[in-house]
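One chain comes next, on its own, written out as structure tokens in the form predicted alone.
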Amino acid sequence: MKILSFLLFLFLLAACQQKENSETSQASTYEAFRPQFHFTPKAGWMNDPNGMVYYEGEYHLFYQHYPDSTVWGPMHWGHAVSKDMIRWEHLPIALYPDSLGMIFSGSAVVDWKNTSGFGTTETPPLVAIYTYHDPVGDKAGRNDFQTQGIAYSVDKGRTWKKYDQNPVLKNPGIRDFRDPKVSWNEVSNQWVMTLAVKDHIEFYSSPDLKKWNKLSEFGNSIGAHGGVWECPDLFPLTDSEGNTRWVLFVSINPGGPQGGSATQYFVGDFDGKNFISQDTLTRWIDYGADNYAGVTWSDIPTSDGRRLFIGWMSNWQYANVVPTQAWRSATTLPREVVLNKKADAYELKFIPVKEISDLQGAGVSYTGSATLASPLSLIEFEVDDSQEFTLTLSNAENEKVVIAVRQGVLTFDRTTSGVIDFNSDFPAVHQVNVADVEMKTIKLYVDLASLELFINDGERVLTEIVFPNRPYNQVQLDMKNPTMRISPLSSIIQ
């Protein structure tokens, strides 16, 4: 009997250990997809970054968040702060849904002049401007279920109080009426709101963030119109020669260059009331599949002088079903937006911020092929006169990503990149026309579940997510002079 009891004990122990090992293996597999030098929520769902503002040494990142599930649901504003845009401290949820609806995307500003009356000139308030989305009105088929509300903080963004007379901008009867990006306009001496309205942009003005008047419209007959316009941003930029132009970001879903969601931009002039684009061309901030709803930080100090951007690293084609378990989605690397004159028009460059170099170790040069010393790496090389190359990242599972340029077309092939069966749109070969770009340098940032490619320091950018079962650890460069420099990158995960 003792022997039988002992054998039964061993059997149960082995079963428990097998179950524990299985669960640990499964957990580690899912956790292996968590980016190591990109921001991710601790748990739950995340999409659009919003409310980004800099105040007293801290970059605030708010984001669309559903804490109770890893799929999209009732939206909150998640919250994190950073001293360098790289290492983040998670803070409690800033804004919760209430009787007026869910808390959709928007922006935040420092009300330095206390125009709102929520603070004082000595202690200016942070003011968040966001969209209320009323799910009851939506379900009932009404067209006025999206309105704009505000909230404020007088303790460096740690706690927020909603304005007791919300909404501050009611809906005139348009289903898509959302994502306010607000900034102070020095010329007109008032606040200007850039709002996405169905398939165009509307501009509003206010003296105090509470009372809003419509100024003008833009975009009814210009730009990409394959889907709903979302998450706009409006700001001035000055180039290296002192020329200033205004930039307008507009996200669109669907209708991006790789299908699904993406963000277009326009360069032109804004006189405090009307935006006029320099031309009718459609330009994209990123030609990959996975950079959406990105906007810039407000109130960056003049002493810094940069316009700083971050985006949501996913695509609405498959965002709800990517193979992660406890959390979903990440942000892109933060990038500096630079105005660049090219021929007779202005374009933008998106350059990885200098702060990323704090994660970068000493680089080593290789010719042709290399085994990565770290799965987190920066791969750099110069493109020769042929303007053609093939770069392959792979692992022992024969999973690979192939990036190639042939006859002026860049292809990004993730059809055998790892886990791809969660959505039919994911395993694709994406193409980008680069015939108009004289390629000189390539930088590729490799994280566990993402690749970000920068041509000529951001003249063209491709961001793509991937889900290899093992980290890529082999790199092969094929071209006439296949010399590359590879630097390890450190994790920000504590």
Ligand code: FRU
Second form
Amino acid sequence: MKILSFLLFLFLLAACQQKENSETSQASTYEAFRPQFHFTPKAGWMNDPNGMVYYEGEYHLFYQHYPDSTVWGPMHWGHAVSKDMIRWEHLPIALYPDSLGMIFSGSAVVDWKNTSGFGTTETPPLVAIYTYHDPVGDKAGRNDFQTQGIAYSVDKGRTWKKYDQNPVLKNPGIRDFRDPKVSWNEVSNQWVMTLAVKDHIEFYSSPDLKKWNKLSEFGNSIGAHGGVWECPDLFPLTDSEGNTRWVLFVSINPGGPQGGSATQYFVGDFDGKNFISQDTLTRWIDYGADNYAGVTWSDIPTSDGRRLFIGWMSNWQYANVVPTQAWRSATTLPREVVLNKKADAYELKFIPVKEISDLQGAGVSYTGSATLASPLSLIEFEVDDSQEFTLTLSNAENEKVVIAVRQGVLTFDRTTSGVIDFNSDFPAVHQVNVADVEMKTIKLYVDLASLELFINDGERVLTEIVFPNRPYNQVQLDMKNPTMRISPLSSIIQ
Ligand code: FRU
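Next up, the form predicted in complex with this ligand in place of the form predicted alone?
Below: every chain and molecule of the assembly, starting with the one above.
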């Protein structure tokens, strides 16, 4: 008997050792907190996605970038390209600051008709439209230091030339006058620029991307106004029944539903001149703390037909101090924006793009609890009639995130999620009202430093960053019938 107990003891000891080894190696395989299936800059600072345009088989992603530091500074446009929005190739910096200022956020288009004259109709130019932020004027206390400039490329975005008569839109004396999102308007046969101006949106039109005329204003007395309006987007969207509506995104900072920065949206009509919202409700593209300044890709081929979105996965409350080393910030997963008629109003759904399934391994079913086979995982389950559940992710350090729904309120608790002491706003219990949503399915994408929760295929979304000292490897689902399916995801980092 004694020998048996001793052998059992040895066996358990060996098993513990093995578990520890595998956990340690799992943790050390990855650069600390480097997201594994999200875009991150190789090094340096990143904020907003910029200039998102699709051309000749490539999704371009430019981004607000300061290469010399991991905190915000003189802005450049960093650049990467992808064939699937998932795996990215880093390219050299596209736009550097110049005598007119830093290069703030903006957009890019394919000028198919060569209206700008920068290319030819055979080789249409890519044209970037961005904000110049002149730090000298800012320091001097002037109000007109933000203007709009353009640059173009005739080699698939590899090199860029700035227009020699910049700026193309001067500042009328308003401090916040930025983030132009440009698209071709089929009705007016002109370019339309959607610009964030302090606490509202202004629309401008142009025949050639060089001369701009003001069309109208929207938003002075509608929507959330807890902070300055930034990074807008405007596009038409058609629902499954063939109804077309126009969508306007407006990021605001601060004033988001979880504090700090967030993006609200309006659905309505745009006649080529004025935008009119369907109602006065404030809706958010994401109810988590970490999805900001997101916009959609321009020039997705009609044969594809999707409206594709990516956001910056951080929040200005703490973006500059998150505990990463060589770089700061990641983008969200790319999402398809879908127009959805709900009762009398239109709402949006944000669905993870189908390309993500390329990273997904075979799913395994579990009941109640599971040890994650990979720290990169997709957890899926169906919500039962009680419409209540608790999902807990944890690691051996007793760090955890608890996502629970009780009486129509979803709580996302990251107060003990790992490293939390870099900013006092970070460790919080976030609340979202879900009483109006009949919850059917939940999908949770788990990366090393983020969680993205999709209710009913994106009817309600929560994106949150977290910094566990070891990847979460335990999952516990409390619900009447706690069956879940867990699929491993692979890393995109070579
Ligand atoms: C949004 C924003 C933009 C601006 C850019 C500067 O996060 O403040 O309004 O263009 O960042 O980096």
